[in-house]
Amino acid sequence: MIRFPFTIILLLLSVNGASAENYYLQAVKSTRPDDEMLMKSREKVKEYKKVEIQDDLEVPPFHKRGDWETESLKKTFCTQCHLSPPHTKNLRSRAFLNMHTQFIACETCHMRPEGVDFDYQWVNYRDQSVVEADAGLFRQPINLQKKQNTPDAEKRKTDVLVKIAPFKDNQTAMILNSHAFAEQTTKIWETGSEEERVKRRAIIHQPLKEKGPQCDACHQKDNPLLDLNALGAEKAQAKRILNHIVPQFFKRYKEDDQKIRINSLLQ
């Protein structure tokens, strides 16, 4: 029997766990889609239809697009067959939901597999390096008497292409558009058969959510999807965080057709 010194025994441990397939990738390449999975995507598959944004379609001086719809959102692998950018059925609160996507990934929101736990970190999106947890990544002031942040943190926060991420085993729970995968089903997409496509579709999906969170889910102080303290908000910023009357608004609704004055948003 031969034994290897522990040190190697490390060595090849870490270079395994460095090879392996994220989250994401172990759960789509171990979906086998049944029948009803099948017909579902086939219906999805179907109704599809590209929709080409107008790059020039703006007003000025005020409804202009922002460079970061373009700049962060495609380098998103969801963004290859979903419009960027992507929330755009619920009147009520598509704005909201879609301002989250300057800082938060898809797969944040829309990855909930039940039984299994996620840790979120910032991402850098150009390489999909770990970004250190810091009060300057959050959109929002970390002094609001002084209503602004450091000149470092100012220059931090304007940076789009790092967002909060799903992690499990040490790896990011998600693939960008630059990955092998996500080019493959873009040629499967296409050039391939239907029933490619289709079968294609059904396990990209299977790890995800049709409808991420509702809002308080992580705007409320007893048990929030994610620790803002870990992922480097200041007290003052988790608080504003947890307490934003936004979704406090929200939760006013109680119907889909309910309708409330914006002045009550100030109550």
The other form holds:
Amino acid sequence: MIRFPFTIILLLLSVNGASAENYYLQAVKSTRPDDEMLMKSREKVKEYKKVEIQDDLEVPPFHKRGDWETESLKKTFCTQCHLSPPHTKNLRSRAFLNMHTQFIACETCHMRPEGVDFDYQWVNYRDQSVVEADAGLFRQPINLQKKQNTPDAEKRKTDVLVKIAPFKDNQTAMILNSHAFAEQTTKIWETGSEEERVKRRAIIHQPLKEKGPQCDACHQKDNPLLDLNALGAEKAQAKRILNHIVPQFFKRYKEDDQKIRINSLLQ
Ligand code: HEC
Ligand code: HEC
Ligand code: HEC
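Show the other one: the form predicted together with ligand HEC, since we just had the form predicted alone.
What follows is the entire complex, opening with the chain shown before.
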């Protein structure tokens, strides 16, 4: 009598365990797009143009595209469709945002659903493994006084494939382009019908925001989005990142088309 329900419970538990997917996939797969979502997505799919990057455009020795750009972004799910680097529209911030894609996952900035708390860790994009928090992972020097080729320089572990990514329930809340769902998405994108593409685009963007956070979501002392100490930053490093003059400067812009002269940086 007792054994029967017990087996069922065990069975349910194991099925549940086997399909425990990360936050992003769960959110995507549980999305049932309504007509409005599909209509919006249809417009976006129509406006989408695949842009081919010309590799040989540089005139030596000027403007050579850094290899890190392609190297760093090619394992990302998002760059299956988005440019690498992806930001083009906002002339003022795009260079800074693209720079951040070297060390911050797209999902860290674009996936911020209300009422959900993530924690953030360094992730190796080669295999999605967690990289232990370490001061050397930051670009920001550990100690400003020491010059290159000192033991301080040797502590540097920066790597364009190790980035700060969101975690939920001890799992990374994102996927890489090698994931089965990403491969299926490429297939739909390349050979699916328009309706299949519209639906897929709708669900993969459902947990995402159109715009990432403002600079001062991260670059300020009170309750910043990222806990730099937990990511391994030493006190002085964290202080320099939080107080960096460039994002402070961005706070002065109140209008989209406002122009601020460079010499007012000194005021
Ligand atoms: C299967 C293709 C595809 C994938 C994969 C994809 N996107 Fe998009 N995305 C689009 C299209 C198409 C648009 C609309 C046109 C455009 O902006 O190029 C878009 C638009 C956006 C926008 C602009 C806002 C908007 O809604 O128009 C953001 C932000 C964005 N995507 C982020 C991401 C992020 C982050 C990922 C990875 C988690 C991702 N996308 C993965 C196809 C894709
Ligand atoms: C440091 C935070 C940050 C990171 C990391 C980031 N984004 Fe963004 N993204 C933004 C912000 C902020 C905007 C809004 C810019 C604006 O229009 O003011 C944006 C806008 C966009 C847009 C709209 C179109 C455009 O040209 O600006 C797309 C598409 C996009 N991001 C894709 C991505 C993808 C793909 C990645 C990862 C490879 C990524 N983003 C990583 C902050 C970020
Ligand atoms: C999601 C959090 C986040 C957002 C949003 C963000 N930053 Fe940053 N930014 C960081 C982190 C973390 C670092 C330190 C990276 C390191 O040292 O490896 C950094 C570093 C920088 C640096 C120093 C780069 C260097 O190598 O010295 C500049 C400049 C900067 N950010 C400007 C901006 C601007 C401008 C914006 C808005 C357009 C912005 N940031 C938005 C997290 C963020």
